[in-house]
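The data below hold one chain only, encoded as C-alpha coordinates and taken in the form predicted alone.
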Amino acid sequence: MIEGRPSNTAFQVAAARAAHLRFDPKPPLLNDIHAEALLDVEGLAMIEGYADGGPWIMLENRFFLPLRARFVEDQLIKAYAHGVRQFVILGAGLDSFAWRQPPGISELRLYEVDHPSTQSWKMNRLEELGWTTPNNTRLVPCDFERQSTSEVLAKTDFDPTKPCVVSWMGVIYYLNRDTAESSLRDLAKLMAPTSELIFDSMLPWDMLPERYQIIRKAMAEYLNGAGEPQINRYEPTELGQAVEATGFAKAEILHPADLVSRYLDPSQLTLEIPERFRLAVATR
(Lines of atoms letter the chains of each structure in order from A and count residues from 1; the text may use other names and numbers.)
(Lines give C-alpha, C1' and ligand atoms only; values in the text may rest on other atoms or scores of the structure.)
Protein backbone atom coordinates (compact mmCIF):
# COMPACT_ATOMS: atom_id res chain seq x y z
CA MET A 1 0.00 0.00 0.00
CA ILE A 2 0.99 3.64 -0.38
CA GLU A 3 2.59 5.01 2.81
CA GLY A 4 0.38 7.49 4.64
CA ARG A 5 -2.81 6.40 2.87
CA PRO A 6 -5.42 3.80 3.90
CA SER A 7 -5.58 0.59 1.93
CA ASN A 8 -7.53 0.84 -1.32
CA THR A 9 -8.49 -2.81 -1.10
CA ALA A 10 -9.95 -2.22 2.38
CA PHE A 11 -12.37 0.22 0.77
CA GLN A 12 -13.13 -2.24 -2.03
CA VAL A 13 -13.96 -5.03 0.44
CA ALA A 14 -16.35 -2.77 2.35
CA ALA A 15 -17.91 -1.60 -0.93
CA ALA A 16 -18.42 -5.21 -2.05
CA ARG A 17 -20.12 -6.07 1.24
CA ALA A 18 -22.38 -3.02 0.95
CA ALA A 19 -23.15 -3.92 -2.67
CA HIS A 20 -24.08 -7.46 -1.60
CA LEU A 21 -26.81 -6.01 0.63
CA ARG A 22 -27.93 -3.52 -2.00
CA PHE A 23 -28.04 -5.71 -5.10
CA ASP A 24 -28.29 -9.39 -4.13
CA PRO A 25 -31.43 -11.35 -3.18
CA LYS A 26 -32.41 -11.75 0.45
CA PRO A 27 -31.47 -13.25 2.80
CA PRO A 28 -27.86 -12.04 2.47
CA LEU A 29 -24.86 -14.26 3.00
CA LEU A 30 -23.48 -11.57 5.33
CA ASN A 31 -25.70 -8.93 6.86
CA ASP A 32 -23.00 -6.28 7.10
CA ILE A 33 -25.33 -3.37 7.78
CA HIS A 34 -22.44 -1.04 8.72
CA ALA A 35 -20.19 -1.46 5.68
CA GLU A 36 -21.80 1.35 3.70
CA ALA A 37 -21.73 3.81 6.60
CA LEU A 38 -18.00 3.29 7.13
CA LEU A 39 -17.23 4.41 3.58
CA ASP A 40 -16.55 8.04 2.73
CA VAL A 41 -17.81 9.75 -0.44
CA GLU A 42 -15.07 8.19 -2.56
CA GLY A 43 -15.75 4.77 -1.07
CA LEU A 44 -19.50 5.06 -1.59
CA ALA A 45 -18.89 5.66 -5.29
CA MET A 46 -17.15 2.28 -5.43
CA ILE A 47 -20.40 0.46 -4.58
CA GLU A 48 -21.84 1.15 -8.03
CA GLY A 49 -18.88 -0.68 -9.56
CA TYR A 50 -20.38 -3.87 -8.15
CA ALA A 51 -23.86 -3.31 -9.60
CA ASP A 52 -25.53 -5.84 -11.89
CA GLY A 53 -24.25 -5.47 -15.43
CA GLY A 54 -20.77 -4.48 -14.27
CA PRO A 55 -17.53 -6.39 -14.92
CA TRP A 56 -17.87 -10.05 -14.02
CA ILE A 57 -14.81 -9.93 -11.75
CA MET A 58 -16.53 -7.27 -9.62
CA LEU A 59 -19.69 -9.39 -9.37
CA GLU A 60 -17.52 -12.34 -8.36
CA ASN A 61 -16.05 -10.25 -5.54
CA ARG A 62 -19.54 -9.10 -4.52
CA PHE A 63 -20.33 -12.76 -4.00
CA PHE A 64 -17.09 -14.17 -2.62
CA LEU A 65 -16.02 -11.45 -0.16
CA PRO A 66 -19.22 -11.71 1.93
CA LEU A 67 -19.06 -15.50 1.60
CA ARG A 68 -15.58 -15.78 3.11
CA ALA A 69 -16.52 -13.39 5.94
CA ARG A 70 -19.65 -15.41 6.70
CA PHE A 71 -17.52 -18.55 6.95
CA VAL A 72 -15.11 -16.91 9.40
CA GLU A 73 -17.89 -15.59 11.60
CA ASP A 74 -19.63 -18.97 11.66
CA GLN A 75 -16.35 -20.62 12.66
CA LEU A 76 -15.99 -18.06 15.45
CA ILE A 77 -19.47 -18.75 16.81
CA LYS A 78 -18.74 -22.49 16.86
CA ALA A 79 -15.41 -21.90 18.60
CA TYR A 80 -17.05 -19.63 21.16
CA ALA A 81 -19.49 -22.42 22.01
CA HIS A 82 -16.43 -24.55 22.81
CA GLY A 83 -14.89 -21.96 25.11
CA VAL A 84 -12.83 -19.72 22.81
CA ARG A 85 -13.00 -16.10 23.94
CA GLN A 86 -10.43 -14.32 21.72
CA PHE A 87 -10.89 -13.23 18.10
CA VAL A 88 -8.11 -11.55 16.11
CA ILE A 89 -8.77 -9.94 12.72
CA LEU A 90 -5.49 -9.42 10.87
CA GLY A 91 -5.75 -6.92 8.03
CA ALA A 92 -9.08 -5.77 9.50
CA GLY A 93 -9.55 -2.84 7.12
CA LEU A 94 -13.10 -1.50 7.45
CA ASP A 95 -14.45 -4.66 9.06
CA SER A 96 -17.55 -3.93 11.11
CA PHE A 97 -17.95 -7.10 13.18
CA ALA A 98 -17.19 -5.16 16.37
CA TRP A 99 -20.34 -3.06 15.81
CA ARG A 100 -22.65 -5.94 14.91
CA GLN A 101 -21.57 -8.63 17.35
CA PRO A 102 -24.38 -11.18 17.73
CA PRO A 103 -25.99 -11.78 21.11
CA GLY A 104 -24.58 -14.54 23.25
CA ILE A 105 -20.86 -13.76 22.88
CA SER A 106 -20.52 -11.10 25.56
CA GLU A 107 -17.25 -12.56 26.90
CA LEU A 108 -15.46 -12.24 23.55
CA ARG A 109 -12.33 -10.09 23.26
CA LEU A 110 -11.74 -8.73 19.77
CA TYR A 111 -8.46 -7.42 18.32
CA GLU A 112 -8.50 -5.58 14.98
CA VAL A 113 -4.94 -5.49 13.63
CA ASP A 114 -4.00 -3.50 10.54
CA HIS A 115 -1.53 -1.08 8.98
CA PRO A 116 -1.20 2.19 10.93
CA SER A 117 -2.42 4.28 7.98
CA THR A 118 -5.60 2.26 7.61
CA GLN A 119 -6.17 2.14 11.37
CA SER A 120 -5.73 5.89 11.68
CA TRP A 121 -8.20 6.54 8.88
CA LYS A 122 -10.74 4.17 10.41
CA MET A 123 -10.45 5.76 13.87
CA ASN A 124 -11.04 9.19 12.36
CA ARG A 125 -14.03 7.84 10.43
CA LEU A 126 -15.51 6.31 13.57
CA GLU A 127 -15.18 9.67 15.31
CA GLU A 128 -16.94 11.40 12.40
CA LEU A 129 -19.80 8.90 12.64
CA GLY A 130 -20.00 9.22 16.41
CA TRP A 131 -19.51 5.48 16.84
CA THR A 132 -17.99 4.29 20.11
CA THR A 133 -15.57 1.39 19.92
CA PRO A 134 -17.04 -1.46 22.01
CA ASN A 135 -15.31 -2.12 25.32
CA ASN A 136 -14.25 -5.60 24.21
CA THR A 137 -12.50 -4.31 21.06
CA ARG A 138 -8.91 -3.19 20.57
CA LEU A 139 -7.66 -1.43 17.42
CA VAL A 140 -4.03 -2.48 17.05
CA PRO A 141 -1.69 -0.90 14.45
CA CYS A 142 0.82 -3.20 12.73
CA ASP A 143 2.98 -2.87 9.63
CA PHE A 144 3.07 -6.52 8.59
CA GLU A 145 6.25 -6.08 6.55
CA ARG A 146 8.15 -4.70 9.57
CA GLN A 147 6.38 -5.99 12.69
CA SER A 148 5.07 -9.34 13.87
CA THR A 149 1.58 -10.02 15.11
CA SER A 150 2.94 -11.38 18.39
CA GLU A 151 4.94 -8.20 18.90
CA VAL A 152 1.94 -5.89 18.60
CA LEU A 153 -0.49 -8.12 20.48
CA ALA A 154 1.98 -8.34 23.38
CA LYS A 155 1.14 -4.67 24.02
CA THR A 156 -2.53 -5.55 24.56
CA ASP A 157 -4.42 -7.82 26.94
CA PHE A 158 -4.36 -10.70 24.46
CA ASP A 159 -3.58 -13.95 26.31
CA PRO A 160 -1.37 -16.31 24.25
CA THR A 161 -1.97 -19.14 26.72
CA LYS A 162 -5.65 -19.32 25.75
CA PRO A 163 -7.11 -20.44 22.41
CA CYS A 164 -8.27 -17.97 19.80
CA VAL A 165 -9.68 -17.66 16.30
CA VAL A 166 -7.58 -15.59 13.93
CA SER A 167 -8.96 -14.25 10.64
CA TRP A 168 -6.31 -13.37 8.06
CA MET A 169 -8.37 -12.64 4.98
CA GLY A 170 -7.09 -10.71 1.99
CA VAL A 171 -3.52 -10.39 3.24
CA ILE A 172 -1.20 -13.26 2.33
CA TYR A 173 -1.14 -12.60 -1.42
CA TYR A 174 0.08 -9.05 -0.82
CA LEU A 175 3.11 -10.25 1.18
CA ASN A 176 6.29 -11.65 -0.27
CA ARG A 177 6.65 -15.35 0.46
CA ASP A 178 9.34 -14.99 3.12
CA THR A 179 7.18 -12.50 5.02
CA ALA A 180 4.06 -14.66 4.65
CA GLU A 181 5.76 -17.78 5.99
CA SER A 182 7.52 -15.85 8.72
CA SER A 183 4.08 -14.57 9.73
CA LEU A 184 2.72 -18.11 9.77
CA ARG A 185 5.58 -19.22 12.05
CA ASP A 186 4.95 -16.27 14.33
CA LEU A 187 1.24 -17.09 14.53
CA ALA A 188 1.92 -20.78 15.20
CA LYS A 189 4.08 -19.79 18.18
CA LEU A 190 1.58 -17.19 19.37
CA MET A 191 -1.61 -19.25 19.18
CA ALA A 192 -2.44 -21.74 21.92
CA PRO A 193 -3.28 -25.36 21.05
CA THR A 194 -6.73 -25.90 19.41
CA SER A 195 -6.71 -22.32 18.05
CA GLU A 196 -7.76 -21.76 14.43
CA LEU A 197 -6.22 -19.52 11.78
CA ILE A 198 -8.58 -18.90 8.84
CA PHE A 199 -7.22 -17.23 5.74
CA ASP A 200 -7.48 -17.10 1.97
CA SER A 201 -4.88 -17.51 -0.73
CA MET A 202 -4.82 -17.28 -4.52
CA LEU A 203 -3.96 -19.94 -7.05
CA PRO A 204 -1.04 -19.51 -9.45
CA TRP A 205 -2.05 -17.96 -12.75
CA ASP A 206 -1.31 -21.12 -14.71
CA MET A 207 -3.97 -22.98 -12.71
CA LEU A 208 -6.74 -20.52 -13.55
CA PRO A 209 -9.31 -20.65 -16.35
CA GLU A 210 -8.98 -18.46 -19.42
CA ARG A 211 -11.41 -15.82 -18.17
CA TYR A 212 -8.85 -14.80 -15.55
CA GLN A 213 -5.98 -14.81 -18.01
CA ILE A 214 -7.85 -12.31 -20.18
CA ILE A 215 -8.02 -9.73 -17.38
CA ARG A 216 -4.66 -10.52 -15.77
CA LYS A 217 -2.87 -7.44 -17.12
CA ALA A 218 -5.70 -5.06 -16.22
CA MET A 219 -5.90 -6.44 -12.67
CA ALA A 220 -2.14 -6.09 -12.20
CA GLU A 221 -2.16 -2.51 -13.47
CA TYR A 222 -4.98 -1.54 -11.11
CA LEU A 223 -3.39 -3.13 -8.04
CA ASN A 224 0.08 -1.83 -8.85
CA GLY A 225 -1.37 1.66 -9.23
CA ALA A 226 -2.94 1.33 -5.77
CA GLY A 227 0.41 0.28 -4.33
CA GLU A 228 -0.97 -3.18 -3.49
CA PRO A 229 0.38 -5.70 -6.02
CA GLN A 230 -0.52 -9.36 -5.51
CA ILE A 231 2.88 -11.04 -5.34
CA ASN A 232 2.32 -14.38 -3.61
CA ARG A 233 0.29 -17.34 -4.85
CA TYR A 234 0.15 -20.97 -3.70
CA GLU A 235 -0.88 -24.24 -5.28
CA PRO A 236 -3.22 -25.93 -2.71
CA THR A 237 -0.92 -28.84 -1.81
CA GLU A 238 1.99 -26.43 -1.51
CA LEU A 239 -0.08 -24.17 0.75
CA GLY A 240 -1.00 -27.03 3.07
CA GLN A 241 2.63 -28.09 3.29
CA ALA A 242 3.76 -24.53 4.03
CA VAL A 243 1.20 -24.16 6.82
CA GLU A 244 2.20 -27.42 8.49
CA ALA A 245 5.91 -26.70 8.04
CA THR A 246 5.53 -23.44 9.96
CA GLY A 247 4.19 -25.13 13.08
CA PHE A 248 0.47 -25.80 12.69
CA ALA A 249 -0.84 -29.29 13.43
CA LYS A 250 -2.94 -29.51 10.28
CA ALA A 251 -4.38 -27.45 7.45
CA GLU A 252 -7.68 -27.92 5.67
CA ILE A 253 -7.83 -26.30 2.23
CA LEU A 254 -11.36 -25.57 1.05
CA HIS A 255 -12.54 -24.89 -2.48
CA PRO A 256 -15.09 -22.06 -2.80
CA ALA A 257 -17.51 -24.70 -4.11
CA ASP A 258 -17.46 -26.25 -0.62
CA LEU A 259 -18.77 -22.99 0.82
CA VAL A 260 -21.29 -22.45 -1.96
CA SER A 261 -22.83 -25.87 -1.28
CA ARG A 262 -22.91 -25.06 2.44
CA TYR A 263 -24.68 -21.72 2.13
CA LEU A 264 -26.58 -21.73 -1.17
CA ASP A 265 -28.89 -23.87 -3.20
CA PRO A 266 -27.22 -24.39 -6.61
CA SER A 267 -30.16 -22.60 -8.24
CA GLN A 268 -29.23 -19.43 -6.36
CA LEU A 269 -25.79 -19.23 -7.95
CA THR A 270 -25.98 -16.76 -10.85
CA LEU A 271 -22.19 -16.56 -11.42
CA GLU A 272 -19.50 -19.13 -11.98
CA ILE A 273 -17.93 -20.24 -8.71
CA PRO A 274 -14.84 -18.08 -8.01
CA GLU A 275 -11.87 -20.29 -8.81
CA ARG A 276 -8.90 -18.05 -8.00
CA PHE A 277 -9.33 -18.29 -4.20
CA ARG A 278 -8.77 -21.03 -1.67
CA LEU A 279 -9.72 -20.85 2.00
CA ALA A 280 -7.49 -22.47 4.57
CA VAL A 281 -8.28 -23.47 8.15
CA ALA A 282 -5.05 -24.09 10.04
CA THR A 283 -5.43 -25.71 13.44
CA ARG A 284 -2.80 -25.18 16.07
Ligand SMILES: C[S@@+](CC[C@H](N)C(=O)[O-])C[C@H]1O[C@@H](n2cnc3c(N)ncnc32)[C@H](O)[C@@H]1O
Given for the second form:
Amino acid sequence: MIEGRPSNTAFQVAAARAAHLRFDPKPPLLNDIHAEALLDVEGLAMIEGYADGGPWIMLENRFFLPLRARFVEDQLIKAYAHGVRQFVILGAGLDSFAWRQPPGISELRLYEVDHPSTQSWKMNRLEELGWTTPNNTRLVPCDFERQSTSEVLAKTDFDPTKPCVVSWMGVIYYLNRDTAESSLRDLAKLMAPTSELIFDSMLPWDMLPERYQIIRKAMAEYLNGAGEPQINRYEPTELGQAVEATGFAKAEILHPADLVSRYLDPSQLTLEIPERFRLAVATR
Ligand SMILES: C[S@@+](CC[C@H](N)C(=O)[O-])C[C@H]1O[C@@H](n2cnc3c(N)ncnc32)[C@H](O)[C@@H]1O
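Next up, the form predicted together with the ligand in place of the form predicted alone?
Zooming out: every chain and molecule, the one shown earlier first.
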Protein backbone atom coordinates (compact mmCIF):
# COMPACT_ATOMS: atom_id res chain seq x y z
CA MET A 1 0.00 0.00 0.00
CA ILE A 2 1.14 3.53 -0.68
CA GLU A 3 0.29 5.65 2.36
CA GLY A 4 -2.39 8.22 1.56
CA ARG A 5 -3.42 6.49 -1.69
CA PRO A 6 -6.29 4.00 -2.09
CA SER A 7 -5.42 0.44 -3.06
CA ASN A 8 -4.98 0.16 -6.82
CA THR A 9 -5.82 -3.55 -6.71
CA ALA A 10 -9.13 -2.74 -4.98
CA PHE A 11 -9.99 -0.65 -8.06
CA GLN A 12 -8.93 -3.51 -10.31
CA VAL A 13 -11.17 -6.01 -8.51
CA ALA A 14 -14.15 -3.64 -8.72
CA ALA A 15 -13.37 -3.07 -12.42
CA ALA A 16 -13.32 -6.85 -12.95
CA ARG A 17 -16.73 -7.15 -11.26
CA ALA A 18 -18.10 -4.30 -13.39
CA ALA A 19 -16.59 -5.91 -16.51
CA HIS A 20 -18.25 -9.21 -15.61
CA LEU A 21 -21.63 -7.44 -15.75
CA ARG A 22 -20.76 -5.51 -18.90
CA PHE A 23 -19.21 -8.29 -21.00
CA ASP A 24 -20.36 -11.70 -19.73
CA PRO A 25 -23.63 -13.46 -20.56
CA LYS A 26 -26.58 -13.16 -18.17
CA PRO A 27 -27.32 -14.22 -15.52
CA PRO A 28 -24.09 -13.01 -13.95
CA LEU A 29 -22.23 -15.00 -11.30
CA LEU A 30 -22.26 -11.86 -9.16
CA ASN A 31 -24.70 -9.05 -9.79
CA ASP A 32 -22.53 -6.26 -8.42
CA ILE A 33 -24.68 -3.45 -9.74
CA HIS A 34 -22.69 -0.82 -7.82
CA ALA A 35 -19.15 -1.76 -8.86
CA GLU A 36 -19.14 0.63 -11.79
CA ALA A 37 -20.61 3.57 -9.86
CA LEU A 38 -18.07 3.22 -7.07
CA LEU A 39 -15.18 3.64 -9.51
CA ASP A 40 -13.92 7.11 -10.38
CA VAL A 41 -12.81 8.13 -13.87
CA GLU A 42 -9.46 6.36 -13.47
CA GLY A 43 -11.16 3.21 -12.20
CA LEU A 44 -13.78 3.28 -14.97
CA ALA A 45 -10.99 3.32 -17.54
CA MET A 46 -9.78 0.00 -16.11
CA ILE A 47 -13.01 -1.80 -17.12
CA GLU A 48 -12.11 -1.90 -20.84
CA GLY A 49 -8.91 -3.76 -19.94
CA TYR A 50 -11.12 -6.77 -19.10
CA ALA A 51 -12.90 -6.84 -22.49
CA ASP A 52 -12.84 -9.91 -24.75
CA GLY A 53 -9.69 -10.08 -26.83
CA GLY A 54 -7.58 -8.61 -24.02
CA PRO A 55 -4.81 -10.42 -22.09
CA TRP A 56 -5.92 -13.84 -20.81
CA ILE A 57 -5.04 -12.93 -17.22
CA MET A 58 -7.60 -10.13 -17.32
CA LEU A 59 -10.26 -12.57 -18.56
CA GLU A 60 -9.30 -14.94 -15.76
CA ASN A 61 -9.79 -12.13 -13.25
CA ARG A 62 -13.09 -11.12 -14.85
CA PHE A 63 -14.25 -14.67 -14.26
CA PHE A 64 -12.70 -15.63 -10.94
CA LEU A 65 -12.92 -12.42 -8.89
CA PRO A 66 -16.74 -12.22 -9.17
CA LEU A 67 -16.92 -15.98 -8.57
CA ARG A 68 -14.98 -15.84 -5.29
CA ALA A 69 -17.19 -12.95 -4.12
CA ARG A 70 -20.31 -14.91 -5.03
CA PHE A 71 -19.03 -17.86 -3.00
CA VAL A 72 -18.57 -15.68 0.09
CA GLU A 73 -21.99 -14.09 -0.26
CA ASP A 74 -23.61 -17.53 -0.59
CA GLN A 75 -21.73 -18.76 2.50
CA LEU A 76 -23.03 -15.73 4.39
CA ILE A 77 -26.65 -16.35 3.34
CA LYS A 78 -26.30 -19.99 4.45
CA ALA A 79 -24.79 -18.96 7.79
CA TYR A 80 -27.56 -16.37 8.29
CA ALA A 81 -30.12 -19.16 7.89
CA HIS A 82 -28.31 -20.90 10.77
CA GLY A 83 -28.51 -17.84 13.00
CA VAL A 84 -25.31 -15.91 12.19
CA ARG A 85 -25.97 -12.19 12.31
CA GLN A 86 -22.50 -10.63 11.93
CA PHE A 87 -20.49 -10.27 8.73
CA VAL A 88 -16.96 -8.83 8.71
CA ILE A 89 -15.31 -7.91 5.41
CA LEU A 90 -11.56 -7.52 5.92
CA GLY A 91 -9.71 -5.49 3.28
CA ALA A 92 -13.11 -4.57 1.84
CA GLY A 93 -11.87 -2.33 -0.96
CA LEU A 94 -14.81 -1.31 -3.15
CA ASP A 95 -16.99 -4.19 -1.96
CA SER A 96 -20.60 -3.07 -2.42
CA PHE A 97 -22.48 -5.78 -0.54
CA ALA A 98 -23.56 -3.25 2.12
CA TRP A 99 -25.38 -1.22 -0.55
CA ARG A 100 -27.11 -4.18 -2.20
CA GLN A 101 -28.04 -6.37 0.76
CA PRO A 102 -30.59 -8.92 -0.41
CA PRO A 103 -33.98 -9.21 1.29
CA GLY A 104 -34.32 -11.63 4.19
CA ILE A 105 -31.18 -10.68 6.15
CA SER A 106 -32.51 -7.61 7.94
CA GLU A 107 -30.93 -8.55 11.29
CA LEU A 108 -27.41 -8.61 9.81
CA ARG A 109 -24.67 -6.36 11.19
CA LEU A 110 -21.90 -5.62 8.76
CA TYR A 111 -18.33 -4.44 9.44
CA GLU A 112 -16.11 -3.25 6.60
CA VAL A 113 -12.54 -3.21 7.85
CA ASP A 114 -9.91 -1.74 5.53
CA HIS A 115 -6.65 0.14 5.32
CA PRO A 116 -7.34 3.78 6.26
CA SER A 117 -6.04 5.02 2.88
CA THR A 118 -8.50 2.89 0.91
CA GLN A 119 -11.36 3.38 3.32
CA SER A 120 -11.13 7.17 3.46
CA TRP A 121 -11.10 7.25 -0.35
CA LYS A 122 -14.23 5.08 -0.39
CA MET A 123 -15.96 7.30 2.17
CA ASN A 124 -15.26 10.37 -0.01
CA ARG A 125 -16.54 8.52 -3.06
CA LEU A 126 -19.74 7.53 -1.22
CA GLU A 127 -20.23 11.17 -0.27
CA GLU A 128 -19.72 12.27 -3.89
CA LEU A 129 -22.31 9.72 -4.97
CA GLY A 130 -24.70 10.84 -2.20
CA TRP A 131 -24.90 7.27 -0.89
CA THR A 132 -25.44 6.94 2.82
CA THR A 133 -23.95 4.05 4.74
CA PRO A 134 -26.70 1.62 5.76
CA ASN A 135 -27.64 1.69 9.47
CA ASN A 136 -26.38 -1.86 9.97
CA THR A 137 -22.94 -1.13 8.50
CA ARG A 138 -19.80 0.18 10.20
CA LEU A 139 -16.69 1.29 8.32
CA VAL A 140 -13.71 0.50 10.52
CA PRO A 141 -10.15 1.61 9.59
CA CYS A 142 -7.31 -0.82 10.26
CA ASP A 143 -3.81 -1.30 8.88
CA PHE A 144 -3.22 -5.02 9.45
CA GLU A 145 0.54 -4.41 9.55
CA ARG A 146 0.08 -2.21 12.63
CA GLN A 147 -3.21 -3.12 14.30
CA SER A 148 -5.31 -6.18 14.89
CA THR A 149 -8.88 -6.75 13.78
CA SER A 150 -9.92 -7.55 17.36
CA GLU A 151 -8.48 -4.24 18.55
CA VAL A 152 -10.42 -2.17 15.99
CA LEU A 153 -13.65 -4.17 16.25
CA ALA A 154 -13.55 -3.73 20.04
CA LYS A 155 -14.37 -0.05 19.41
CA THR A 156 -17.59 -1.01 17.61
CA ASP A 157 -20.75 -2.91 18.54
CA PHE A 158 -19.29 -6.18 17.16
CA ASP A 159 -20.13 -8.94 19.64
CA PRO A 160 -17.28 -11.48 19.90
CA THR A 161 -19.50 -13.84 21.90
CA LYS A 162 -21.74 -14.34 18.84
CA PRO A 163 -20.75 -16.18 15.67
CA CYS A 164 -19.79 -14.34 12.51
CA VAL A 165 -18.71 -14.85 8.93
CA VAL A 166 -15.43 -13.15 8.07
CA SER A 167 -14.43 -12.56 4.46
CA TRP A 168 -10.79 -11.76 3.69
CA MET A 169 -10.59 -11.87 -0.07
CA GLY A 170 -7.65 -10.62 -2.07
CA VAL A 171 -5.59 -9.53 0.91
CA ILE A 172 -3.39 -12.21 2.51
CA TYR A 173 -0.84 -12.25 -0.33
CA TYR A 174 -0.15 -8.54 0.17
CA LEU A 175 0.74 -8.95 3.84
CA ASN A 176 4.01 -9.95 5.44
CA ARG A 177 3.94 -13.62 6.43
CA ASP A 178 4.21 -12.70 10.14
CA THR A 179 1.31 -10.27 9.84
CA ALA A 180 -0.82 -12.83 8.01
CA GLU A 181 -0.23 -15.43 10.70
CA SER A 182 -0.66 -13.08 13.66
CA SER A 183 -3.90 -11.91 12.00
CA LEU A 184 -5.06 -15.54 11.73
CA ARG A 185 -4.26 -16.08 15.43
CA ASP A 186 -6.11 -12.90 16.33
CA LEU A 187 -9.15 -13.96 14.28
CA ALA A 188 -9.17 -17.45 15.78
CA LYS A 189 -9.33 -15.86 19.25
CA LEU A 190 -11.86 -13.23 18.25
CA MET A 191 -14.36 -15.38 16.38
CA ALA A 192 -16.90 -17.32 18.46
CA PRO A 193 -17.17 -21.10 17.95
CA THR A 194 -18.85 -22.16 14.67
CA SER A 195 -17.83 -18.87 13.00
CA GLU A 196 -16.36 -19.10 9.52
CA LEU A 197 -13.40 -17.31 7.94
CA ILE A 198 -13.16 -17.40 4.15
CA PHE A 199 -10.11 -16.16 2.31
CA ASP A 200 -8.13 -16.73 -0.83
CA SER A 201 -4.46 -17.39 -1.18
CA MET A 202 -2.01 -17.72 -4.07
CA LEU A 203 0.24 -20.66 -4.89
CA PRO A 204 4.02 -20.21 -4.95
CA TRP A 205 5.31 -19.36 -8.42
CA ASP A 206 7.15 -22.67 -8.81
CA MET A 207 3.83 -24.52 -8.56
CA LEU A 208 2.21 -22.51 -11.35
CA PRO A 209 1.80 -23.58 -14.97
CA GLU A 210 3.92 -22.09 -17.74
CA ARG A 211 1.33 -19.54 -18.82
CA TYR A 212 1.78 -17.73 -15.50
CA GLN A 213 5.59 -17.85 -15.73
CA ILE A 214 5.39 -15.97 -19.04
CA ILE A 215 3.62 -13.01 -17.45
CA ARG A 216 5.34 -13.17 -14.06
CA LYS A 217 7.71 -10.26 -14.68
CA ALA A 218 5.01 -7.98 -16.10
CA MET A 219 2.65 -8.77 -13.22
CA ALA A 220 5.33 -8.15 -10.62
CA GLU A 221 6.27 -4.84 -12.25
CA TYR A 222 2.65 -3.68 -12.29
CA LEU A 223 2.04 -4.64 -8.64
CA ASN A 224 5.36 -3.22 -7.43
CA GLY A 225 4.53 0.03 -9.22
CA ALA A 226 1.16 0.07 -7.46
CA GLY A 227 2.90 -0.43 -4.11
CA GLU A 228 1.12 -3.78 -3.71
CA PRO A 229 3.60 -6.59 -4.36
CA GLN A 230 2.26 -10.10 -3.75
CA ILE A 231 4.77 -11.23 -1.16
CA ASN A 232 3.06 -14.04 0.70
CA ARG A 233 2.15 -17.29 -1.03
CA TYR A 234 1.25 -20.72 0.34
CA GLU A 235 1.56 -24.24 -0.88
CA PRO A 236 -1.94 -25.73 -0.20
CA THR A 237 -0.92 -28.22 2.53
CA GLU A 238 1.10 -25.53 4.24
CA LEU A 239 -1.91 -23.20 4.06
CA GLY A 240 -4.19 -25.70 5.79
CA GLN A 241 -1.56 -26.34 8.46
CA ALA A 242 -0.96 -22.60 8.98
CA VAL A 243 -4.68 -22.00 9.53
CA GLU A 244 -5.16 -24.93 11.89
CA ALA A 245 -2.00 -24.03 13.84
CA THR A 246 -3.47 -20.61 14.62
CA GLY A 247 -6.48 -22.04 16.47
CA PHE A 248 -9.16 -22.81 13.90
CA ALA A 249 -10.80 -26.20 14.39
CA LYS A 250 -10.83 -27.03 10.70
CA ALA A 251 -9.53 -25.62 7.43
CA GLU A 252 -10.99 -26.75 4.14
CA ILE A 253 -8.81 -25.78 1.19
CA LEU A 254 -10.78 -25.47 -2.01
CA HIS A 255 -9.36 -25.65 -5.53
CA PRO A 256 -10.79 -23.13 -8.03
CA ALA A 257 -12.24 -26.14 -9.89
CA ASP A 258 -14.40 -26.84 -6.79
CA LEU A 259 -15.94 -23.39 -7.13
CA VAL A 260 -16.35 -23.71 -10.88
CA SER A 261 -18.23 -26.99 -10.56
CA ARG A 262 -20.43 -25.49 -7.86
CA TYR A 263 -21.68 -22.69 -10.12
CA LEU A 264 -21.16 -23.75 -13.73
CA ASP A 265 -21.12 -26.69 -16.03
CA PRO A 266 -17.30 -27.01 -16.26
CA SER A 267 -17.60 -28.16 -19.88
CA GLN A 268 -18.91 -24.67 -20.74
CA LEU A 269 -15.89 -22.95 -19.27
CA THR A 270 -14.00 -21.27 -22.10
CA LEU A 271 -11.00 -20.37 -19.92
CA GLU A 272 -8.44 -22.50 -18.15
CA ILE A 273 -9.12 -23.14 -14.45
CA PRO A 274 -7.51 -20.24 -12.53
CA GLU A 275 -4.85 -22.47 -10.99
CA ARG A 276 -3.03 -19.75 -9.08
CA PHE A 277 -5.72 -19.43 -6.38
CA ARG A 278 -6.85 -21.54 -3.45
CA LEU A 279 -9.73 -20.71 -1.14
CA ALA A 280 -9.59 -21.46 2.57
CA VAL A 281 -12.76 -21.99 4.58
CA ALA A 282 -11.71 -22.05 8.23
CA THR A 283 -14.16 -22.96 10.95
CA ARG A 284 -13.76 -22.02 14.61
C1 LIG B 1 -7.18 -6.70 -4.01
S2 LIG B 1 -7.99 -5.57 -2.94
C3 LIG B 1 -9.34 -6.62 -2.43
C4 LIG B 1 -10.58 -5.83 -2.09
C5 LIG B 1 -11.80 -6.65 -1.78
N6 LIG B 1 -11.59 -7.61 -0.73
C7 LIG B 1 -12.33 -7.33 -3.02
O8 LIG B 1 -12.19 -8.56 -3.15
O9 LIG B 1 -12.87 -6.61 -3.86
C10 LIG B 1 -6.91 -5.54 -1.53
C11 LIG B 1 -7.48 -4.87 -0.30
O12 LIG B 1 -6.60 -5.12 0.80
C13 LIG B 1 -6.46 -3.95 1.54
N14 LIG B 1 -5.16 -3.99 2.23
C15 LIG B 1 -3.94 -4.21 1.70
N16 LIG B 1 -2.99 -4.13 2.68
C17 LIG B 1 -3.65 -3.86 3.82
C18 LIG B 1 -3.25 -3.63 5.16
N19 LIG B 1 -1.96 -3.66 5.50
N20 LIG B 1 -4.19 -3.36 6.08
C21 LIG B 1 -5.49 -3.31 5.74
N22 LIG B 1 -5.95 -3.53 4.48
C23 LIG B 1 -5.04 -3.78 3.54
C24 LIG B 1 -6.54 -2.83 0.53
O25 LIG B 1 -6.88 -1.59 1.13
C26 LIG B 1 -7.60 -3.36 -0.42
O27 LIG B 1 -8.88 -2.94 -0.04
